[in-house]
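Take a look at this single chain in C-alpha cells; it is the form predicted alone.
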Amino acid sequence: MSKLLVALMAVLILASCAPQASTGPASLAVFIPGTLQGSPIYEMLDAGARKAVAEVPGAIVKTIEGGFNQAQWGEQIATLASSGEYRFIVTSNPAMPEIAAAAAKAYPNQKFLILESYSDNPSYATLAYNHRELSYLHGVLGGLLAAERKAPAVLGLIAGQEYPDMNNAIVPGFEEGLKAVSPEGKVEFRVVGNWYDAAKGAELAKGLFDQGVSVVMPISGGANQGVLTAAKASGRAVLWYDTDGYAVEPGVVFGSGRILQDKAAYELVKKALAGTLEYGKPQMVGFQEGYLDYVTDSPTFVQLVPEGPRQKFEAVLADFRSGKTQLEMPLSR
C-alpha cells in the first residue's frame, strides 16, 4: 500500500470523527515544513503572517514546525485541519499542494494559503515566484564576475536536493543568464542530498573550486555554511539566492537576490482575514510585480563588484524591474 494511500485513509478516519475547520474570521496556523530558526524564507513567512494578524483585533496565530521528515507533513496538516481550530492554514513549499490535498478533500471548509506553489485547487490560495527570472539574474552577475576575474565561464550551483523548480527553472535559468554574457558558459550542478550537511556542502564546493570554478551559488539550507567556509578559504565568490546575505560571510557574498516572502504572506493573510482573498486562482509573480528583487544598494555590493560589471548588471536588472524583460516560468504542479 502506497504512503499516499495510507495518508489519505488516515485523513478520512480523522474526518469522520472531527469537527470542520473554524468559521471564525481570525484563527490562523502557520505550518513550517522544516524549522523556523535559520530558515530565512520561513522566517519571512511567519513574520508576514504575524504582521497581518496583529492588525486585526482579536485575531490569533500559532506557528507549528513540521521538521525535516516530509513523510510526516501530510499527517501534521491533517491534524491541524481536523482540530477545527483554524480557519486558515498558511504554509510555503512547492510540495505542499499535493501533501495537503487529502486534508483539503476531507475538510472542504478548511482554507489553505500556500506560498511558493501554484495550484487551482478551490481550497487553496497559492502564489509562486518566478525562479527562472531570479536565477537568470544570478547567472548574469556570476558570468560578469568570472570574466572580471579572467576565470573560466563556468559557474557552480549546489542544491540541497533536486525538485521540479530546481531542475526546470533554477538550473536552466542560471545557465541561461550566464550564457547571455558568456555564450560558451556552462553550469556545474551538485547535490548535497539533504538540507543540513555543511561538511558535504564544503566538500562539493571545494571540488568545484579545485576545477577552476570561481563563483558558486548554494541553495542548500544549512549546508550553505559549508559552501561559505570553502569559498572563504579558497578566495572565491558566492551568490546568495533569496535573502540579503552580504553579512553572512563578509567579503565572500558578492551578490544577493531577494524573495519578498514577508510581503507576499502579509498581503495574502490580510486579504484572507478581510474575506476578500480569492481561492483556486494561482498567482505567478516576479520582478515586475515587486516580489523578487536584487540587493544592489548595499555598500558591500558596490565595494566587491567592480564598476564595469556592476553597471552592466544594473542595466539588466532595470529591464526586469520595469517589465521590459520577462521570462516565462515553467509550472510545477
Given for the second form:
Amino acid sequence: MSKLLVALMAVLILASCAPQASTGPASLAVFIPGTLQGSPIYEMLDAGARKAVAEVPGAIVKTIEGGFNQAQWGEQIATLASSGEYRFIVTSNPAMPEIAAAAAKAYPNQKFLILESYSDNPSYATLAYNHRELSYLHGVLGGLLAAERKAPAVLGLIAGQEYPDMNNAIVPGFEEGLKAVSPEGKVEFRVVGNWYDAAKGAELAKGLFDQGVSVVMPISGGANQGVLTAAKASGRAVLWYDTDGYAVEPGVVFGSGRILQDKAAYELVKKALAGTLEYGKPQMVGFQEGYLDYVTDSPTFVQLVPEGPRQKFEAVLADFRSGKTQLEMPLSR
Ligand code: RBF
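Alright, leaving the form predicted alone aside, put up the form predicted together with riboflavin.
In what comes next, the whole complex appears, and the chain from above leads the way.
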C-alpha cells in the first residue's frame, strides 16, 4: 500500500472519530461580542436562545462572553468552530458576519445564526432590524419633547462606536424623524469609543446639555448609565433604544423603543434545533413584522409626555405598525 494511501486512510479514520456537532446532542454556543451586563441587546439574545434550548430535550447551550477587545473575537469564534462541539454558534451585531468569515470558511460544516446582521453567506442565517424606522420614531418623539420644553430643535445621540448601521441608518433616521416635526432640526452626534465607559458617557452628555440640548438618546451599552446620571442631574430627557427602559431611571427616560431580539432569538434557535432554519437567505424586519415596537402603553410614558405630543406621536407610530409608513433600511453587508 502506498504511503499516500495509508496517510489518507489515517486522515479518514481520524476524521470519523472527531466530534461531529451535527450528530451528537444538539449543542449551541452563544457568543456575546462584549459582555451581557449593561447590554440588553445581548441579554435578550441569550435569554431567547436559552428559552428555545430549554424546550428541546437534550439540547445544551453554553454562553461565552467575548469581552470588549474586538480584535480577539475572530479567534474566539474560530476556537469555538474548531472544537466541533457546537451545532450552531449564535451571536449578534452587524460586525459579526465579517468577523466570523474566516472561521466559517475554515470550518464549512459550522453553522452560524447571526442576529442584527444581513448576509448571504451560506454558513449564516441572519436577521436584520430596520433601525431607520426605530430611530425615526425616536426622532419624532425627541422633536416633540424639545418643542414642549421650548428648547432648540437639537437632539443628542451618543453611540458606543461608529459602524455602518449607526452612520447610515440610526443617525440619519433620528434626524429624519426630528425634521418631520421640526424642519430646521439637527442631531448632535457623539461617540464614546467603547461600550462600557460610563464616565465618558456622562461627560459627553453633560457637554450636550451645556450647549442647550434637552433630549439625548444613548446607544452605548454600559456607558448609557453615565448618560442617565448626567440627565438626571440636569433635568434633561433620555430616549431609550433597545428595551423598555422607563424603569432604568424613572422620570428621566421619556420614550422607549424596543427591539424584540429575545423573540427573534427564540424563534430562530427553535428553527435551528428543528433543522428548518434557512441559511444564506438574509431577512430584514421592522415594525410591521412585529420585531420593533415603541412602548406607549407604559404609565410612565403617559404620565411624562403631555397629551398633545403623545397623540401626535401615537398617530405616527400607528402608521408604522400598520405598514402604511415604511422606511427602507440601507443595507450594510
Ligand atoms: N451594543 C451594546 O448595547 N453593547 C455592546 O457591547 C455593543 N457592542 C457592539 C460592537 C460592535 C462591533 C457593533 C457594530 C455594535 C455593538 N453594539 C453594542 C450595538 C448593538 O449591536 C446595536 O446596534 C445597538 O444596541 C442598537 O440596537
